[in-house]
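What follows is one chain in structure tokens, specifically the form predicted alone.
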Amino acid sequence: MHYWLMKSEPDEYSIDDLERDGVEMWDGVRNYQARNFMRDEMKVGDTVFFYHSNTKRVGIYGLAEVASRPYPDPTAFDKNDKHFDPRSKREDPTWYLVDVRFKQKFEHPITLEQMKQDKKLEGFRLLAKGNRLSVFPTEERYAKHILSLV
């Protein structure tokens, strides 16, 4: 199993959008790095962390897990969403998503101030200068402290 955060902004799709739908894909992504992690190395059963990005308390809120394997974002394809994408074709498709189902809401969510101030978190890709992707895998190290920390 691997571990791996998937941030969205909770006035987009938030820990409790999830919980309310049980599973959701987790379409839009427009990022080729992170497209590729869903792509090619997602497996279903995965966790997730829920990180909740521009809001006051930014941080990981909940868990979720992988719930499908990949397959193409049909967002790319709709004119008519935010996500279209005219260079995606159906026939070769640029941009793939995997479904997440929701797991758990955490009572207090894990913030990134908390996490920067904790050393075992040293090294930790999130608190990383420059950090821009919504998906990327998280160390097993880091995973377990994070979840000790629940």
Second form
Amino acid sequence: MHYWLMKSEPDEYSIDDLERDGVEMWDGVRNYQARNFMRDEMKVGDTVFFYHSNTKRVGIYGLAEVASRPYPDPTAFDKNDKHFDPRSKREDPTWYLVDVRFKQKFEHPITLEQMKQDKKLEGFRLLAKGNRLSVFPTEERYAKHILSLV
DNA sequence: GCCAACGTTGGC
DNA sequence: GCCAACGTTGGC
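Can you return the structure of this protein in the form predicted in complex with the DNA rather than the form predicted alone?
Next comes the full complex, and the chain you just saw is listed first.
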């Protein structure tokens, strides 16, 4: 059982969208490191912190869980999709994803500002300078602490 | 909208 | 293999 953090721009896809949909593909990831985490390390049932980036109040807005094994990202094959990647072939896909299932929306988001000021989160990858990865593991000690703040 | 940080591309 | 140029991410 691992913990993950996954970022989304709420204008694109928010925790409210996931609550409405229940389960959704985490499509459009076009970064190899992030892909590798999804393809090689995620397990069904892993806990996901749902982070809103590029918005007024950035932070963790709720919880989801990994709801499928990894499979090829179909949007990479779709010419009409904005995440289309002609290099990804059906017989040899470049991009993979997992499904995520809504678990919980926090009553109050745990803001980035709050986390930055929290001594117990020193070293958490989210807070590292220049971190732009949209999918990455969250060590248990940080995960447990974040959950204690909810 | 700005811009620092980072990942990718491509010429050499 | 190096590295400059470019595109993207994401906080502010």
